[in-house]
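Just the one chain here, the form predicted on its own, laid out as C-alpha coordinates.
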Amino acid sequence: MLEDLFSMRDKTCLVTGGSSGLGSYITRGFLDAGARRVYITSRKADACQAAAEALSEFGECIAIPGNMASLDEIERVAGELGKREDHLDVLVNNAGTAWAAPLADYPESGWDKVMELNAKTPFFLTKALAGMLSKRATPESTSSIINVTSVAGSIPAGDENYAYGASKAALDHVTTSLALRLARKNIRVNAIAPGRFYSKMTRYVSEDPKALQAEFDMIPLQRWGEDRDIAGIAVMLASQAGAFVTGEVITVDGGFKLIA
(Lines of atoms letter the chains of each structure in order from A and count residues from 1; the text may use other names and numbers.)
(Lines give C-alpha, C1' and ligand atoms only; values in the text may rest on other atoms or scores of the structure.)
Protein backbone atom coordinates (compact mmCIF):
# COMPACT_ATOMS: atom_id res chain seq x y z
CA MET A 1 0.00 0.00 0.00
CA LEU A 2 2.69 2.50 0.99
CA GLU A 3 4.61 1.89 -2.23
CA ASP A 4 1.53 2.75 -4.28
CA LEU A 5 0.64 5.76 -2.14
CA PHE A 6 3.98 7.46 -2.67
CA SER A 7 4.56 6.29 -6.25
CA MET A 8 5.09 8.77 -9.07
CA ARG A 9 4.78 6.01 -11.66
CA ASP A 10 3.54 7.20 -15.09
CA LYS A 11 3.56 10.86 -14.01
CA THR A 12 4.91 13.59 -16.28
CA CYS A 13 6.27 16.58 -14.37
CA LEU A 14 7.67 20.07 -14.89
CA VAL A 15 9.94 21.67 -12.27
CA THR A 16 10.94 25.30 -12.78
CA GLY A 17 14.35 26.27 -11.48
CA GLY A 18 15.16 22.58 -11.59
CA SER A 19 18.86 22.78 -12.35
CA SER A 20 20.04 23.39 -8.78
CA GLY A 21 19.04 23.70 -5.14
CA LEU A 22 15.49 22.83 -4.10
CA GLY A 23 14.39 22.31 -7.71
CA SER A 24 17.02 19.65 -8.32
CA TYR A 25 16.22 17.97 -4.99
CA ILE A 26 12.54 17.76 -5.92
CA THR A 27 13.35 16.51 -9.42
CA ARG A 28 15.58 13.76 -8.00
CA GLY A 29 12.80 12.80 -5.57
CA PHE A 30 10.26 12.50 -8.38
CA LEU A 31 12.61 10.37 -10.47
CA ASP A 32 13.47 8.13 -7.52
CA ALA A 33 9.73 7.68 -6.93
CA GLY A 34 9.31 6.42 -10.49
CA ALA A 35 8.16 9.46 -12.46
CA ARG A 36 7.78 8.73 -16.15
CA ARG A 37 9.54 11.93 -17.17
CA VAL A 38 10.58 15.20 -15.50
CA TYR A 39 11.19 18.40 -17.44
CA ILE A 40 13.26 21.14 -15.81
CA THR A 41 13.67 24.81 -16.66
CA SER A 42 16.51 27.18 -15.89
CA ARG A 43 17.55 30.58 -17.21
CA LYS A 44 21.05 29.39 -18.19
CA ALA A 45 20.79 26.89 -21.02
CA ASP A 46 24.14 25.18 -20.38
CA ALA A 47 23.43 24.70 -16.68
CA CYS A 48 19.94 23.42 -17.43
CA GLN A 49 21.19 20.86 -19.94
CA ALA A 50 24.03 19.73 -17.67
CA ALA A 51 21.65 19.26 -14.75
CA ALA A 52 19.19 17.29 -16.89
CA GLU A 53 21.98 14.99 -18.04
CA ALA A 54 23.17 14.44 -14.46
CA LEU A 55 19.65 13.83 -13.14
CA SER A 56 18.96 11.37 -15.96
CA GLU A 57 21.03 8.88 -14.00
CA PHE A 58 17.89 8.41 -11.88
CA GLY A 59 15.24 8.55 -14.63
CA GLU A 60 14.35 10.53 -17.73
CA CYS A 61 15.00 14.24 -17.24
CA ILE A 62 14.72 16.76 -20.07
CA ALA A 63 15.87 20.38 -20.12
CA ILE A 64 13.71 23.20 -21.48
CA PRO A 65 15.84 26.30 -20.82
CA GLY A 66 13.98 29.56 -20.37
CA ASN A 67 13.88 32.81 -18.43
CA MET A 68 10.67 32.29 -16.48
CA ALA A 69 10.51 35.96 -15.49
CA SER A 70 9.35 36.77 -19.03
CA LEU A 71 5.73 36.23 -20.10
CA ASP A 72 6.94 35.50 -23.64
CA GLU A 73 9.29 32.83 -22.29
CA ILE A 74 6.53 31.35 -20.13
CA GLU A 75 4.39 30.93 -23.24
CA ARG A 76 7.32 29.53 -25.20
CA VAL A 77 8.17 26.95 -22.53
CA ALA A 78 4.51 25.96 -22.21
CA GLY A 79 4.31 25.64 -25.99
CA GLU A 80 7.47 23.53 -26.13
CA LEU A 81 6.10 21.24 -23.46
CA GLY A 82 2.83 20.97 -25.39
CA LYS A 83 4.71 19.80 -28.47
CA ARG A 84 6.31 16.98 -26.49
CA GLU A 85 3.45 15.90 -24.22
CA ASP A 86 -0.34 15.76 -24.49
CA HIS A 87 -0.83 16.26 -20.74
CA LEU A 88 0.97 17.22 -17.54
CA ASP A 89 0.48 15.58 -14.14
CA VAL A 90 2.64 17.74 -11.86
CA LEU A 91 3.82 21.35 -12.02
CA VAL A 92 6.33 22.63 -9.46
CA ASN A 93 6.69 26.41 -9.43
CA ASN A 94 10.10 26.62 -7.79
CA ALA A 95 12.09 29.24 -9.73
CA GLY A 96 12.78 32.23 -7.50
CA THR A 97 15.17 35.01 -6.63
CA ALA A 98 15.99 37.43 -3.82
CA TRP A 99 17.30 40.98 -3.42
CA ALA A 100 18.61 42.42 -0.16
CA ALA A 101 19.45 46.09 0.42
CA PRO A 102 19.04 48.70 3.17
CA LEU A 103 15.58 50.26 3.25
CA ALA A 104 16.92 53.67 2.28
CA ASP A 105 18.63 52.23 -0.79
CA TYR A 106 16.16 49.52 -1.83
CA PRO A 107 15.75 49.87 -5.62
CA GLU A 108 12.53 49.61 -7.58
CA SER A 109 14.30 47.34 -10.04
CA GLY A 110 15.14 44.85 -7.27
CA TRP A 111 11.60 44.90 -5.93
CA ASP A 112 10.12 44.33 -9.39
CA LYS A 113 12.56 41.54 -10.27
CA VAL A 114 11.72 39.57 -7.14
CA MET A 115 7.95 40.08 -7.34
CA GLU A 116 7.85 39.16 -11.04
CA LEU A 117 9.70 35.85 -10.73
CA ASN A 118 8.46 34.77 -7.30
CA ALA A 119 4.79 35.75 -7.50
CA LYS A 120 3.84 36.67 -11.07
CA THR A 121 5.54 33.79 -12.89
CA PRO A 122 3.85 30.93 -10.96
CA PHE A 123 0.43 32.44 -11.64
CA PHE A 124 0.94 32.89 -15.36
CA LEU A 125 2.70 29.56 -15.84
CA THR A 126 -0.21 27.87 -14.09
CA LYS A 127 -2.58 29.75 -16.38
CA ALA A 128 -0.62 28.61 -19.45
CA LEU A 129 -0.52 24.96 -18.35
CA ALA A 130 -3.96 24.56 -16.76
CA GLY A 131 -5.30 22.86 -19.87
CA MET A 132 -2.53 20.27 -19.90
CA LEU A 133 -2.90 19.70 -16.17
CA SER A 134 -6.62 19.03 -16.46
CA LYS A 135 -6.39 16.89 -19.61
CA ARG A 136 -5.97 13.52 -17.87
CA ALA A 137 -6.95 14.48 -14.33
CA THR A 138 -9.89 12.74 -12.65
CA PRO A 139 -11.35 12.80 -9.12
CA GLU A 140 -9.55 9.51 -8.46
CA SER A 141 -6.27 10.61 -10.05
CA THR A 142 -5.78 14.35 -9.67
CA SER A 143 -3.06 16.53 -11.10
CA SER A 144 -0.93 18.53 -8.69
CA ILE A 145 0.60 22.00 -8.56
CA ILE A 146 3.22 22.68 -5.91
CA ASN A 147 4.33 26.27 -5.29
CA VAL A 148 7.61 26.66 -3.43
CA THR A 149 7.13 29.64 -1.14
CA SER A 150 9.06 30.32 2.09
CA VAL A 151 8.72 30.61 5.84
CA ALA A 152 9.71 34.24 5.16
CA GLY A 153 6.23 34.71 3.70
CA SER A 154 4.64 34.42 7.14
CA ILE A 155 7.27 35.87 9.50
CA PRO A 156 9.57 38.90 9.09
CA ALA A 157 13.02 38.01 7.78
CA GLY A 158 16.05 39.10 9.80
CA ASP A 159 17.81 40.56 6.78
CA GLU A 160 16.63 43.43 4.59
CA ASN A 161 15.19 41.24 1.87
CA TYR A 162 11.89 43.11 1.77
CA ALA A 163 10.56 41.99 -1.59
CA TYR A 164 11.34 38.32 -0.96
CA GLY A 165 9.02 37.89 2.02
CA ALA A 166 6.32 39.97 0.32
CA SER A 167 6.53 37.88 -2.85
CA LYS A 168 6.29 34.60 -0.95
CA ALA A 169 3.32 35.83 1.08
CA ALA A 170 1.65 36.75 -2.20
CA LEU A 171 2.35 33.26 -3.56
CA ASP A 172 0.83 31.69 -0.45
CA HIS A 173 -2.36 33.59 -1.21
CA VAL A 174 -2.21 32.71 -4.92
CA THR A 175 -1.92 29.07 -3.84
CA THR A 176 -5.17 29.08 -1.89
CA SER A 177 -7.00 31.09 -4.55
CA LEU A 178 -5.97 28.71 -7.32
CA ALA A 179 -6.74 25.67 -5.17
CA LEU A 180 -10.34 26.83 -4.88
CA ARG A 181 -10.60 27.68 -8.56
CA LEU A 182 -8.97 24.52 -9.96
CA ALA A 183 -10.44 21.88 -7.65
CA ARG A 184 -13.38 21.31 -10.02
CA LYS A 185 -10.85 20.58 -12.76
CA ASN A 186 -9.33 17.86 -10.56
CA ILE A 187 -6.16 19.88 -9.99
CA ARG A 188 -4.84 20.20 -6.46
CA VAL A 189 -2.75 23.27 -5.55
CA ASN A 190 -0.51 23.36 -2.48
CA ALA A 191 2.63 25.12 -1.34
CA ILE A 192 5.78 24.13 0.48
CA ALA A 193 7.25 26.89 2.67
CA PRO A 194 10.88 25.94 3.36
CA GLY A 195 13.12 27.40 6.00
CA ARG A 196 16.87 27.25 5.51
CA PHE A 197 18.14 24.70 2.98
CA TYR A 198 21.52 24.26 1.35
CA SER A 199 21.42 26.05 -2.02
CA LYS A 200 23.17 28.74 -4.04
CA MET A 201 20.95 31.37 -2.42
CA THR A 202 22.17 30.42 1.07
CA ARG A 203 25.80 29.65 0.26
CA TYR A 204 26.96 32.94 1.79
CA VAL A 205 25.91 31.51 5.17
CA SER A 206 26.71 27.81 4.73
CA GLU A 207 30.32 28.59 3.81
CA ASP A 208 30.81 30.55 7.06
CA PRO A 209 31.06 28.00 9.93
CA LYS A 210 30.28 30.53 12.67
CA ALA A 211 27.28 31.95 10.82
CA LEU A 212 26.03 28.44 10.04
CA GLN A 213 26.29 27.34 13.69
CA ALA A 214 24.46 30.49 14.76
CA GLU A 215 21.61 29.52 12.46
CA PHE A 216 21.58 25.96 13.79
CA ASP A 217 21.24 27.40 17.29
CA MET A 218 18.03 29.20 16.21
CA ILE A 219 16.39 26.07 14.78
CA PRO A 220 14.81 23.59 17.22
CA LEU A 221 15.97 20.59 15.14
CA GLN A 222 19.51 22.06 15.12
CA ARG A 223 20.19 21.74 11.39
CA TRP A 224 19.31 23.04 7.95
CA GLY A 225 17.08 21.16 5.54
CA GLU A 226 18.63 18.64 3.16
CA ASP A 227 17.59 17.19 -0.18
CA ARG A 228 15.44 14.40 1.28
CA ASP A 229 13.52 16.86 3.46
CA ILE A 230 12.09 18.82 0.54
CA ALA A 231 11.85 15.83 -1.81
CA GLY A 232 9.76 13.83 0.66
CA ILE A 233 7.13 16.55 1.08
CA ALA A 234 7.01 17.17 -2.68
CA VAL A 235 6.50 13.48 -3.48
CA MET A 236 3.75 13.27 -0.88
CA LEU A 237 1.90 16.25 -2.37
CA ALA A 238 2.32 15.03 -5.96
CA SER A 239 1.34 11.40 -5.36
CA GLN A 240 -1.77 9.58 -4.13
CA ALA A 241 -0.50 10.11 -0.59
CA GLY A 242 -1.66 13.72 -0.93
CA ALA A 243 -4.80 13.04 -2.96
CA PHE A 244 -7.13 14.73 -0.43
CA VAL A 245 -4.88 17.73 0.27
CA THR A 246 -5.36 21.05 -1.50
CA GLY A 247 -5.01 24.71 -0.58
CA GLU A 248 -2.40 24.03 2.09
CA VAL A 249 0.89 25.78 2.79
CA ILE A 250 3.16 23.25 4.50
CA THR A 251 6.06 24.70 6.48
CA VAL A 252 9.31 22.70 6.32
CA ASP A 253 11.73 24.59 8.55
CA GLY A 254 12.91 22.33 11.38
CA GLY A 255 10.67 24.17 13.80
CA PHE A 256 12.13 27.64 13.27
CA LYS A 257 8.70 29.24 12.88
CA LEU A 258 7.76 27.97 16.36
CA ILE A 259 10.22 30.30 18.05
CA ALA A 260 10.74 33.07 15.50
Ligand SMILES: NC(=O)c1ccc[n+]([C@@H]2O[C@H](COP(=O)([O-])OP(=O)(O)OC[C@H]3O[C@@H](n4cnc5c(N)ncnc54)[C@H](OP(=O)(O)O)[C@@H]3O)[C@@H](O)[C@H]2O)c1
Given for the second form:
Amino acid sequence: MLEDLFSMRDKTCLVTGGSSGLGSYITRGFLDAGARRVYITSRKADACQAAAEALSEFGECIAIPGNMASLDEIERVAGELGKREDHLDVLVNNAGTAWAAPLADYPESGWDKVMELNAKTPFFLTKALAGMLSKRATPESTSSIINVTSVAGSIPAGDENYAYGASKAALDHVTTSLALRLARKNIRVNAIAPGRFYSKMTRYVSEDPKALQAEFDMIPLQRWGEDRDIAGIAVMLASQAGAFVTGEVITVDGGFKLIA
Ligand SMILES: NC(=O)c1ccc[n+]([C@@H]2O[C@H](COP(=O)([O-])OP(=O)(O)OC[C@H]3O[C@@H](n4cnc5c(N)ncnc54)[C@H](OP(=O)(O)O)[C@@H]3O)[C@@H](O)[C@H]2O)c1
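One more: the block was the form predicted on its own; return the form predicted in complex with this ligand.
Let us now look at the entire complex, which starts with that chain.
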Protein backbone atom coordinates (compact mmCIF):
# COMPACT_ATOMS: atom_id res chain seq x y z
CA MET A 1 0.00 0.00 0.00
CA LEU A 2 2.77 2.46 0.89
CA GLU A 3 4.36 2.13 -2.54
CA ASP A 4 1.03 3.01 -4.20
CA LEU A 5 0.40 5.91 -1.82
CA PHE A 6 3.66 7.62 -2.74
CA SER A 7 3.66 6.63 -6.41
CA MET A 8 3.77 9.33 -9.09
CA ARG A 9 2.90 6.79 -11.78
CA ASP A 10 1.06 8.28 -14.79
CA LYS A 11 1.50 11.82 -13.52
CA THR A 12 2.46 14.67 -15.84
CA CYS A 13 4.19 17.49 -13.99
CA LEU A 14 5.61 20.97 -14.52
CA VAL A 15 8.33 22.33 -12.22
CA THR A 16 9.37 25.97 -12.63
CA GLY A 17 13.04 26.64 -11.94
CA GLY A 18 13.59 22.92 -12.42
CA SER A 19 17.07 23.35 -13.86
CA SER A 20 18.87 23.75 -10.53
CA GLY A 21 18.60 23.64 -6.75
CA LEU A 22 15.31 22.72 -5.13
CA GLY A 23 13.47 22.52 -8.45
CA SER A 24 15.89 19.91 -9.75
CA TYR A 25 15.70 17.95 -6.45
CA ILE A 26 11.90 17.90 -6.70
CA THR A 27 12.02 16.88 -10.37
CA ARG A 28 14.40 14.02 -9.56
CA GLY A 29 12.06 12.93 -6.72
CA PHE A 30 9.04 12.89 -9.06
CA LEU A 31 10.94 10.88 -11.67
CA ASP A 32 12.26 8.43 -9.08
CA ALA A 33 8.67 7.97 -7.86
CA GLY A 34 7.64 6.98 -11.41
CA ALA A 35 6.21 10.21 -12.90
CA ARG A 36 5.17 9.77 -16.51
CA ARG A 37 6.85 13.01 -17.62
CA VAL A 38 8.22 16.12 -15.91
CA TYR A 39 8.54 19.44 -17.76
CA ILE A 40 10.97 22.00 -16.37
CA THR A 41 11.30 25.71 -17.11
CA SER A 42 14.02 28.27 -16.45
CA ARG A 43 15.40 31.31 -18.28
CA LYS A 44 18.76 30.07 -19.55
CA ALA A 45 17.77 27.78 -22.42
CA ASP A 46 21.07 25.87 -22.58
CA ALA A 47 21.12 25.18 -18.83
CA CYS A 48 17.46 24.18 -18.90
CA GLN A 49 18.08 21.77 -21.78
CA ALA A 50 21.22 20.34 -20.15
CA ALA A 51 19.40 19.83 -16.83
CA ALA A 52 16.50 18.08 -18.59
CA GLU A 53 18.95 15.78 -20.35
CA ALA A 54 20.75 14.98 -17.08
CA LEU A 55 17.46 14.38 -15.22
CA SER A 56 16.24 12.11 -18.04
CA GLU A 57 18.53 9.46 -16.58
CA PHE A 58 15.77 8.95 -13.99
CA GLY A 59 12.71 9.26 -16.26
CA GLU A 60 11.36 11.51 -19.00
CA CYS A 61 12.22 15.16 -18.43
CA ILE A 62 11.58 17.87 -21.03
CA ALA A 63 12.80 21.48 -21.06
CA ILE A 64 10.51 24.37 -21.95
CA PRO A 65 12.75 27.39 -21.34
CA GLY A 66 11.05 30.68 -20.46
CA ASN A 67 11.16 33.72 -18.23
CA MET A 68 8.36 33.12 -15.78
CA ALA A 69 8.51 36.71 -14.54
CA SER A 70 6.76 37.85 -17.74
CA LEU A 71 3.03 37.38 -18.27
CA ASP A 72 3.59 36.91 -22.02
CA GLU A 73 6.11 34.15 -21.33
CA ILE A 74 3.78 32.51 -18.82
CA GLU A 75 1.13 32.36 -21.56
CA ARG A 76 3.66 31.09 -24.09
CA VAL A 77 4.96 28.31 -21.81
CA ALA A 78 1.40 27.33 -20.85
CA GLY A 79 0.50 27.27 -24.57
CA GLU A 80 3.54 25.16 -25.39
CA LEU A 81 2.58 22.70 -22.67
CA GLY A 82 -0.99 22.67 -23.98
CA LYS A 83 0.25 21.66 -27.43
CA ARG A 84 2.10 18.66 -25.97
CA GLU A 85 -0.32 17.51 -23.25
CA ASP A 86 -4.09 17.53 -22.86
CA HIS A 87 -3.90 17.80 -19.06
CA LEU A 88 -1.52 18.42 -16.16
CA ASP A 89 -1.49 16.59 -12.81
CA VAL A 90 1.10 18.52 -10.84
CA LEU A 91 2.36 22.12 -10.96
CA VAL A 92 5.30 23.16 -8.77
CA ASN A 93 5.76 26.92 -8.54
CA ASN A 94 9.38 26.82 -7.44
CA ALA A 95 11.29 29.51 -9.39
CA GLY A 96 12.21 32.31 -7.04
CA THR A 97 14.68 35.08 -6.44
CA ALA A 98 16.04 37.29 -3.65
CA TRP A 99 17.44 40.80 -3.34
CA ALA A 100 19.30 42.02 -0.29
CA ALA A 101 20.37 45.64 0.22
CA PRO A 102 20.67 48.03 3.16
CA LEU A 103 17.37 49.69 4.01
CA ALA A 104 18.64 53.13 3.00
CA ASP A 105 19.62 51.90 -0.48
CA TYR A 106 16.91 49.31 -1.13
CA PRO A 107 15.89 49.86 -4.80
CA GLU A 108 12.35 49.76 -6.12
CA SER A 109 13.60 47.56 -8.99
CA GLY A 110 14.79 44.92 -6.48
CA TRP A 111 11.50 44.99 -4.62
CA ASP A 112 9.50 44.63 -7.86
CA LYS A 113 11.71 41.86 -9.25
CA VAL A 114 11.29 39.73 -6.13
CA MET A 115 7.57 40.39 -5.76
CA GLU A 116 6.91 39.64 -9.42
CA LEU A 117 8.64 36.27 -9.62
CA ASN A 118 7.93 35.03 -6.09
CA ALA A 119 4.34 36.15 -5.55
CA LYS A 120 2.78 37.26 -8.85
CA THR A 121 4.13 34.53 -11.15
CA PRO A 122 2.75 31.53 -9.18
CA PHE A 123 -0.70 33.14 -9.20
CA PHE A 124 -0.74 33.87 -12.95
CA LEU A 125 0.84 30.54 -13.91
CA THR A 126 -1.83 28.80 -11.83
CA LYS A 127 -4.48 30.90 -13.59
CA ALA A 128 -3.04 29.93 -17.00
CA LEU A 129 -2.90 26.20 -16.15
CA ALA A 130 -6.03 25.77 -14.01
CA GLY A 131 -7.94 24.35 -16.98
CA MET A 132 -5.30 21.70 -17.72
CA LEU A 133 -5.01 20.87 -14.01
CA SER A 134 -8.74 20.30 -13.61
CA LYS A 135 -9.16 18.40 -16.89
CA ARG A 136 -8.70 14.88 -15.50
CA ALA A 137 -8.89 15.64 -11.78
CA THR A 138 -11.58 13.83 -9.81
CA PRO A 139 -12.37 13.67 -6.08
CA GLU A 140 -10.59 10.29 -5.99
CA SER A 141 -7.61 11.46 -8.04
CA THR A 142 -6.91 15.13 -7.41
CA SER A 143 -4.39 17.37 -9.12
CA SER A 144 -1.81 19.12 -6.98
CA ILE A 145 -0.20 22.55 -6.95
CA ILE A 146 2.85 23.03 -4.74
CA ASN A 147 4.13 26.55 -4.09
CA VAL A 148 7.69 26.76 -2.80
CA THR A 149 7.63 29.59 -0.26
CA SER A 150 10.12 29.97 2.62
CA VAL A 151 10.37 29.94 6.37
CA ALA A 152 11.37 33.60 5.81
CA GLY A 153 7.71 34.24 4.98
CA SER A 154 6.72 33.73 8.61
CA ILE A 155 9.76 35.01 10.53
CA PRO A 156 11.87 38.13 9.99
CA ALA A 157 15.23 36.99 8.62
CA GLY A 158 17.19 40.05 9.76
CA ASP A 159 19.38 39.97 6.66
CA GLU A 160 17.95 42.95 4.73
CA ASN A 161 16.20 40.70 2.21
CA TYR A 162 13.12 42.87 2.72
CA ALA A 163 11.10 41.94 -0.35
CA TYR A 164 11.88 38.22 -0.04
CA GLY A 165 10.05 37.50 3.22
CA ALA A 166 7.17 39.72 2.15
CA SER A 167 6.87 37.90 -1.20
CA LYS A 168 6.88 34.49 0.47
CA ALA A 169 4.27 35.58 3.04
CA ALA A 170 2.16 36.76 0.10
CA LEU A 171 2.58 33.37 -1.60
CA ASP A 172 1.55 31.56 1.62
CA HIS A 173 -1.65 33.59 1.48
CA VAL A 174 -2.18 32.99 -2.24
CA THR A 175 -1.81 29.27 -1.43
CA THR A 176 -4.68 29.23 1.05
CA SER A 177 -7.02 31.37 -1.05
CA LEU A 178 -6.41 29.28 -4.18
CA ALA A 179 -6.81 26.07 -2.15
CA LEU A 180 -10.29 27.19 -1.17
CA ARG A 181 -11.17 28.34 -4.70
CA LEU A 182 -9.84 25.25 -6.52
CA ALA A 183 -10.96 22.47 -4.16
CA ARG A 184 -14.27 22.10 -6.02
CA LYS A 185 -12.25 21.60 -9.21
CA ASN A 186 -10.43 18.73 -7.46
CA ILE A 187 -7.17 20.64 -7.35
CA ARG A 188 -5.25 20.75 -4.06
CA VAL A 189 -2.95 23.70 -3.36
CA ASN A 190 -0.24 23.54 -0.72
CA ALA A 191 3.07 25.21 0.03
CA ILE A 192 6.44 23.96 1.18
CA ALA A 193 8.32 26.52 3.28
CA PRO A 194 11.98 25.45 3.26
CA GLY A 195 14.64 26.59 5.67
CA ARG A 196 18.22 26.47 4.43
CA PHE A 197 19.01 24.14 1.50
CA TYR A 198 22.12 23.77 -0.64
CA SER A 199 21.65 25.61 -3.96
CA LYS A 200 23.00 28.47 -6.06
CA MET A 201 20.91 30.88 -4.01
CA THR A 202 22.65 29.95 -0.75
CA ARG A 203 26.14 29.32 -2.10
CA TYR A 204 27.41 32.54 -0.51
CA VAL A 205 26.99 30.81 2.87
CA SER A 206 27.68 27.16 2.00
CA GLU A 207 31.05 28.08 0.49
CA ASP A 208 32.10 29.86 3.69
CA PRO A 209 32.89 27.08 6.24
CA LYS A 210 32.67 29.38 9.27
CA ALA A 211 29.34 30.90 8.25
CA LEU A 212 27.98 27.43 7.44
CA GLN A 213 29.03 26.03 10.83
CA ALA A 214 27.44 29.03 12.57
CA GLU A 215 24.16 28.16 10.83
CA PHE A 216 24.44 24.46 11.77
CA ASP A 217 24.92 25.54 15.40
CA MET A 218 21.70 27.55 15.21
CA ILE A 219 19.49 24.92 13.53
CA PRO A 220 18.05 22.34 15.98
CA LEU A 221 18.75 19.40 13.60
CA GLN A 222 22.27 20.85 13.06
CA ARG A 223 22.39 20.70 9.27
CA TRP A 224 21.00 22.19 6.07
CA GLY A 225 18.37 20.50 3.94
CA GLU A 226 19.42 18.15 1.13
CA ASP A 227 17.78 16.93 -2.07
CA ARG A 228 15.81 14.09 -0.45
CA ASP A 229 14.46 16.39 2.29
CA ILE A 230 12.54 18.48 -0.22
CA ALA A 231 11.82 15.64 -2.68
CA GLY A 232 10.11 13.56 0.01
CA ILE A 233 7.67 16.30 1.02
CA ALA A 234 6.98 17.23 -2.61
CA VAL A 235 6.20 13.62 -3.57
CA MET A 236 3.94 13.32 -0.53
CA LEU A 237 1.99 16.44 -1.52
CA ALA A 238 1.79 15.48 -5.21
CA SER A 239 0.80 11.84 -4.75
CA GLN A 240 -2.12 9.95 -3.20
CA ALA A 241 -0.29 10.21 0.16
CA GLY A 242 -1.36 13.86 0.32
CA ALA A 243 -4.84 13.34 -1.12
CA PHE A 244 -6.67 14.91 1.85
CA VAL A 245 -4.27 17.82 2.38
CA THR A 246 -5.01 21.24 0.91
CA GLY A 247 -4.32 24.83 1.96
CA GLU A 248 -1.34 23.87 4.13
CA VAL A 249 2.08 25.48 4.40
CA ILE A 250 4.53 22.77 5.46
CA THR A 251 7.75 24.03 7.00
CA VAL A 252 10.84 21.95 6.16
CA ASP A 253 13.65 23.63 8.08
CA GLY A 254 15.27 21.23 10.55
CA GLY A 255 13.43 22.98 13.38
CA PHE A 256 14.81 26.47 12.68
CA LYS A 257 11.41 28.08 13.11
CA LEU A 258 11.18 26.66 16.65
CA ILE A 259 14.00 28.85 17.88
CA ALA A 260 13.40 31.94 15.74
N1 LIG B 1 17.91 27.38 -1.11
C2 LIG B 1 17.28 27.67 0.01
O3 LIG B 1 17.84 27.59 1.12
C4 LIG B 1 15.83 28.11 -0.04
C5 LIG B 1 15.19 28.35 1.18
C6 LIG B 1 13.86 28.72 1.18
C7 LIG B 1 13.18 28.86 -0.02
N8 LIG B 1 13.83 28.64 -1.19
C9 LIG B 1 13.06 28.80 -2.42
O10 LIG B 1 13.26 27.68 -3.25
C11 LIG B 1 13.07 28.06 -4.62
C12 LIG B 1 14.25 27.56 -5.43
O13 LIG B 1 15.42 28.22 -4.98
P14 LIG B 1 16.88 27.59 -5.08
O15 LIG B 1 17.54 27.85 -3.81
O16 LIG B 1 16.81 26.22 -5.63
O17 LIG B 1 17.51 28.61 -6.15
P18 LIG B 1 18.42 28.39 -7.43
O19 LIG B 1 19.36 27.24 -7.28
O20 LIG B 1 18.98 29.75 -7.70
O21 LIG B 1 17.38 27.98 -8.57
C22 LIG B 1 16.45 28.90 -9.05
C23 LIG B 1 15.84 28.30 -10.30
O24 LIG B 1 14.84 29.20 -10.77
C25 LIG B 1 15.15 29.58 -12.12
N26 LIG B 1 14.67 30.95 -12.33
C27 LIG B 1 15.11 32.08 -11.72
N28 LIG B 1 14.44 33.14 -12.21
C29 LIG B 1 13.56 32.65 -13.14
C30 LIG B 1 12.61 33.25 -13.99
N31 LIG B 1 12.42 34.56 -14.01
N32 LIG B 1 11.88 32.44 -14.81
C33 LIG B 1 12.08 31.10 -14.82
N34 LIG B 1 12.98 30.48 -14.03
C35 LIG B 1 13.71 31.26 -13.21
C36 LIG B 1 16.67 29.42 -12.23
O37 LIG B 1 17.15 29.25 -13.56
P38 LIG B 1 17.54 30.51 -14.50
O39 LIG B 1 18.44 31.37 -13.70
O40 LIG B 1 18.17 29.92 -15.72
O41 LIG B 1 16.26 31.19 -14.84
C42 LIG B 1 16.84 28.15 -11.43
O43 LIG B 1 16.46 27.02 -12.20
C44 LIG B 1 12.92 29.57 -4.61
O45 LIG B 1 11.56 29.92 -4.68
C46 LIG B 1 13.51 29.99 -3.28
O47 LIG B 1 12.98 31.20 -2.82
C48 LIG B 1 15.15 28.27 -1.24
